[in-house]
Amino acid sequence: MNWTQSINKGLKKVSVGIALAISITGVVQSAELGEPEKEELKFGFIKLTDMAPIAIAYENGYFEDEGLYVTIESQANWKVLLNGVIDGSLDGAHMLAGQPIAATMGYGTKANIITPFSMDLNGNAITVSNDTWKKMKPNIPKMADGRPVHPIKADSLKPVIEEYKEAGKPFKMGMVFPVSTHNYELRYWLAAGGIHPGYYAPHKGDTSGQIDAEALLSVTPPPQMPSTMEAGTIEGYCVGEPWNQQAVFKNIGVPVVTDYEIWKNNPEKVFGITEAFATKYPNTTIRLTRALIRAAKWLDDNNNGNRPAAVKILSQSNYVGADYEVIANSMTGTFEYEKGDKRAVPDFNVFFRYNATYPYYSDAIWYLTQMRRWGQISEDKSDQWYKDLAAKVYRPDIYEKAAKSLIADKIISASEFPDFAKETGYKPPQQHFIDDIFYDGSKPNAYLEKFAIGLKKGDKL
């Protein structure tokens, strides 16, 4: 801790003491939470724009408001990040939504990871190389003013993949991690267009995810996506921003569909900590959740009016490190598909509205259904199994304590949060998917039966 932080830390303790001393009746405001048990924290992130709540909580002083003195460090990849949280070298991190679920389940590394905070909705896209786009474009059924009508479905890619197959060449695409949103969104989009993305068979030692695949998916770290495609190693990829817009700026590829178009207002990243951390440091956990909620709200305030300031912060080399213009292309409410085809997409990145920060059980269950669909869960599980695992990992109880304290402190109004008295943790059945299939998180097995491609009840590789 440096000299300035030491002074701030002392002042923070004095202010908390004053708050306690002057409160004789009623709610003791945030001081009621108690002082943080651990004040010095280190958080990890990957260089993506959806790490923004962590950066803003730091830059706007929200962590310090909670008596937390935070160091933020970028990580080489998602595996390194997860291992850092597990071994304690990181106290928490910006995580793929599937990471805490998979770790708790024991897929890959076994560890009890929880999330009290969902970081954002949407924010990803699928990009293809210029050559693939040139071959896809004639297959797109609708055009308006010379531009494709969105959403573009994978049906238009299917003839391209068949051409590769006839030539004896594999069609390769990149995603960021086997349990990433990107993997499941890319698979969802491909399968909705009749293209098999392949199965996993971990019980047989096969974690390639390429069994029966018509498109071969493999892991590429997010910042390396554009250069890997430019080198011809992959023909396309699914990634978060700014690495789709980077392909447009470099004129090496075309984003063909956003995840908003695959699943409207889908949950994306989460903030992950170990269950042991939350148990040992309950006040610290609630306070860091408060800071992140405030940051998320600031990011969406004034109809995204704070986004240009956020982009300036994110463009710094210690955060995302991409050019301001590249990050702004999606963060400020627009998205560019083909070069010059820039469209208004105000909800491309959502950080707070639509209850984006609430960790819904049904969000966790959706990821679990996709793990089962593609074989990462090898055998059938009961609906109750899905619900129990979701409740172990996603922790709306912690979120609710943080939110209620912010309401009590008159920092955020109750109307901007879910109605906690009625909240079940399950969203109403969702219908805005690219294949028009409804998703009801309370009935995971019935949901799995609806897909033409994917494992169903009784199926085992």
Contents of the next structure:
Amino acid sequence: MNWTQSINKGLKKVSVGIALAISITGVVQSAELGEPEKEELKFGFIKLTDMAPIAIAYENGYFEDEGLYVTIESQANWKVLLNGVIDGSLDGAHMLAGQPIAATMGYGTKANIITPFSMDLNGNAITVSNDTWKKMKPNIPKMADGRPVHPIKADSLKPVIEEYKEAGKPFKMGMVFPVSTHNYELRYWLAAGGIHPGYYAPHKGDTSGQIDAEALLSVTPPPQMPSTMEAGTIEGYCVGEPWNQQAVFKNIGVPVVTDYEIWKNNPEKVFGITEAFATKYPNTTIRLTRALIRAAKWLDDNNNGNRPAAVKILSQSNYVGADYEVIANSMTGTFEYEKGDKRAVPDFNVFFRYNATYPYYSDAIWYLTQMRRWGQISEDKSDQWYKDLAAKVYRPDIYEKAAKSLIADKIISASEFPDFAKETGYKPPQQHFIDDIFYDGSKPNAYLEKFAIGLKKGDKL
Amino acid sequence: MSLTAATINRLSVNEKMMKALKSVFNKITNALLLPVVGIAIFLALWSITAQSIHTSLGEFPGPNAVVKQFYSLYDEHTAEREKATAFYERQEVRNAKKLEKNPDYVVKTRAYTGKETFVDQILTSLVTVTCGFLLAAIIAIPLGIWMGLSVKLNSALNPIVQIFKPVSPLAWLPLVTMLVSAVYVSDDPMVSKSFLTSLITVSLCSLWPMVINTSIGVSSIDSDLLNVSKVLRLPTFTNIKKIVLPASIPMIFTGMRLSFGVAWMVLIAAEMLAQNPGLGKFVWDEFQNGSSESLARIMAAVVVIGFIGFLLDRIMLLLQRKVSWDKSSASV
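Output the structure of the form predicted in complex with the partner chain; the preceding block shows the form predicted alone.
Okay, now the whole complex, with that chain kicking things off.
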């Protein structure tokens, strides 16, 4: 063998090596998502139908497909759940949209909680006791067949509240948490009907939210709402399903308005994790987001065709646990208001359509505007402050990674997601609020000026 | 004369036999028949009253509904076990695949992530109550003996014991929860935080009856016995082993039995409030679910809780009889 041959051989070896190297990097690129850093996870939830994406991701094996071994555990109330995520006994949880925002801002317990995944749209309703309904009903315009015209506005409740005021009795209502969607929805509805729901003044240590209130709102955990109203402690409440349909079923109250009618397609629950978790376990975070996106899509697939199967799972005692019929009432596209008055509300629970799972900055800012409106944020803030905080909590970047890997794996097509190249995270100005006020997420301060009741620029209690 | 004597004799034998029969019969009635009658009447009353109580969750569950729930709870248990088997099979396949891709992968089998069944929750509760009780006993009995022996220590600690004794577990719970989550920090914890929280709450509440009973038992030992020990100049440890413990065992066990009862009641409440796994959580979850079967399932849990409480008490009684020299002290 002469030296040219050996050089040739050597060159061949090198070229084979290079080819190998190229092919290896090629493989690495297509499977860029690494193994999860933490495989055993524990997620918390509150017994509400909108926890469905977590249950479905578990039952359909989506978590396991990602190599995640998830335990799901119901929590007593929102406070316990949030503390669990903060102290690490829970890795993540079904949260109220306001919870990660308030925690990051430091209202209540301070902790950096983020959300890569918005769990659903709509899904709440306001229910009043039979007694209150009897007094409200004469004030509501009727349709030709004698049923009340929807949406029912709080204007019809106002005379009832005046009556209470004259008798010197407080009119009490329940909501689920001071920074809950339900609190803001109930307040929005009441205020749109000219009823003052009361201010918060945290800088003075007043977190009861009842300053100047005509209707006194207080916290009750969701599953206890019907029994608390039955006991006469509250006259009405705003809560997620199945606890409104439960009231109809048990004949103890009447749901008057859904949040779909208060704000069409409003963002509701989110999936919350700590910022530390997302930094420490990036692959796990993306993988759990992937599983949740798949579950949400399954829930909306075939035009809600999978919903009966989902209801069956949710009615198991370890998930929501209410009767099948009660959960089915709202999950399968109808909503029963007064007993027998069942109306079609196909979008009452939206899990995937209309980009429901994408964490929009503008959604976070809407919650922030309401926190300012009712005094939970006690001072004026600049528009930029709102935007910065929203960007800290809502993390479309993680969502985008998860979605793109699902597209690359051909599990979900790109057309099902927002156009990531153009998406700014701000929805175009939205209408369809019960009081017809437009909302533009990029101008929070201007939005606040539009309300008749609520704190405005310069107001401080 | 002899005939009459024989007759009398026979008569008295008959009488004796009658008496013996009667006493056996009485014993059977007392031990078996009356309890059965009592339970039957209770069940009848229960089922009649249940029918007339209508809650917003439907009729109040009668005995039938509860028995039905026992069956369905058992069915759920077996179904969940099947799911667990499938889970382990899937995991094995997944681990094998991982190993194929990456030979350095350390195979780890994870415990089943599904829900805890009723049977699991009973076991969890039993383990928690036993551990909590043992922890309390390890602290309370030596402390009680010491307090019983030393009048000074007794006067010093008595006010503290008296103040803590009536505190409800529910008052301790938030403090314990925060304490555990602050102090017990570990990346790979041996036992879960919720288990520790329930355990400590149970210990805190079952500690005091044991301390008090032990110290009273020890301090009320016959002074003659203590004098014997003094005359013999027994060293402290031997004194405790030979004189104090045997003399005060009945009181110590009374305290332990009381405590175990307290521990079991406290545990259910703690589990309910803190959402720690166990029977208490089962009851609370069912209450929250508010399905039409919830009440019957809660009633089933109530029956089980009662039964277990009763069994625990009996076990303590057996133990007490075993170790106590004075059998009469261990009364039912």
